[in-house]
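For reference, the chain that follows is the form predicted alone, supplied as structure tokens.
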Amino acid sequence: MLTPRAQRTLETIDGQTLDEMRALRDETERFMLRYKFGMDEVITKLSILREEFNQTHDYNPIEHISSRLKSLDSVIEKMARKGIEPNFDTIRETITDIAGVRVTCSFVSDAYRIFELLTAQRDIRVIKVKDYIKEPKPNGYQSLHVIVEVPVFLSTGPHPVAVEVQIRTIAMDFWASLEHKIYYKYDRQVPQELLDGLTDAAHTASELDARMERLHREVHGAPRLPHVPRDIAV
């Protein structure tokens, strides 16, 4: 229900700019919803995957996935930071992570096997890798990065839609929401020591997942690790 002054300003617009408005609503309604559909492609096969460990195999992987959309207010905002011209096209070549998905594994090994498994189907396409794991960031964070695009198949044809797959151990994806938290509370203005003792967690973080993976690798052996395309990788 609107406003009496937005009524009142409705009513100034004619019905010519009405209906282009309705129509970039539209637009951009559908622009949205082929990544959302993009996203569920990428976790129906990664449920997929984690389903046929469960009922086939020994030992699943993947601990746990989840997901998130970016509102139209956060894209809108990258773009104005990034500078970039208002429209479809451009946000779709330069913005690629408008549709995210994050799984979370036990062990450093299991990202890369996850990768793996989700990049050798052949309907989807890498496009960049950050591998956070071999070359940690500053702050310590560790992760597996992948953007890649599937096919959503509307009934106008097929779309690729770019996805962001985030793949990181339970003990990082831990940490990571704490960072976010603590950004969060201080309008990304965090104090230099609570900086400091976030790089400590990351990095005792980190220790831990090497613990447990030599443990894990005493009871099952040593798995075999995926080569990683650094061609491709940032």
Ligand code: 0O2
Second form
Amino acid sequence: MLTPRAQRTLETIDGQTLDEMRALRDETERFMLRYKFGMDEVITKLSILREEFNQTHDYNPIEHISSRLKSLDSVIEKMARKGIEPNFDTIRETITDIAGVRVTCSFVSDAYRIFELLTAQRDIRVIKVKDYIKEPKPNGYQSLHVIVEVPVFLSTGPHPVAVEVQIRTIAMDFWASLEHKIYYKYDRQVPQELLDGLTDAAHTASELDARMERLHREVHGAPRLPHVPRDIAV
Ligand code: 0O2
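Given the form predicted alone above, I would also like to look at the protein as it appears in the form predicted in complex with the named molecule.
In what comes next, the whole complex appears, and the chain from above leads the way.
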């Protein structure tokens, strides 16, 4: 429902401007849809790996897969924060996390294995890797991030689409979701004591990951996972 002021503003818009607004809306929808398709492709790839592992190796390195498409508001906010030009080409080149997929694994070795299996696929192009497991952020955040490009085949031909994949353990994910909630609860002004507590908890989570993996190996032996052929044929 429009406010009276918005209604009056709308009435002052001439036909040509209205057509331009509609065209912009349609282009924005098409732009966002490509990210959804790219995201769906990556999810399918990961789901296939998960099912195959279950069937063939009787082992499941993936606990959970989730995804999200950045809202238009968040894209605009990031655009403003980065000071980039408001056009689709620049957004495509600069904002590479519009489509996001998160993979939660049981163990750290699984996170790296999934990373290798995904990025070895021939139709995947790795754009950027940020290994916050090897080098955690100062606040303690751990996760393996990779921006991949996948071809989305539309009626107009193939369109490369960037998708951010975050791969982490259950413990890392638990920490990150709590930290995220605290961050927003305090409107980014988190008291130092709480920040210190979070960093400490991140170390505990990391130790837990190491202990759980050691225990797992004691029971099951070193993981008997398949060799990753580079450049897996499609
Ligand atoms: P949301 O809501 O998850 O989308 P860049 O894109 O490279 O210019 P950016 O975005 O800082 O810079 O990249 P980075 O460091 O790879 O972080 C991207 C995403 O990782 C974030 O997206 C978060 O999801 C997650 N992340 C990074 N650092 C932290 C952290 O300290 N705590 C938590 N909880 N998550 C983190 P968004 O866009 O911030 O949020």
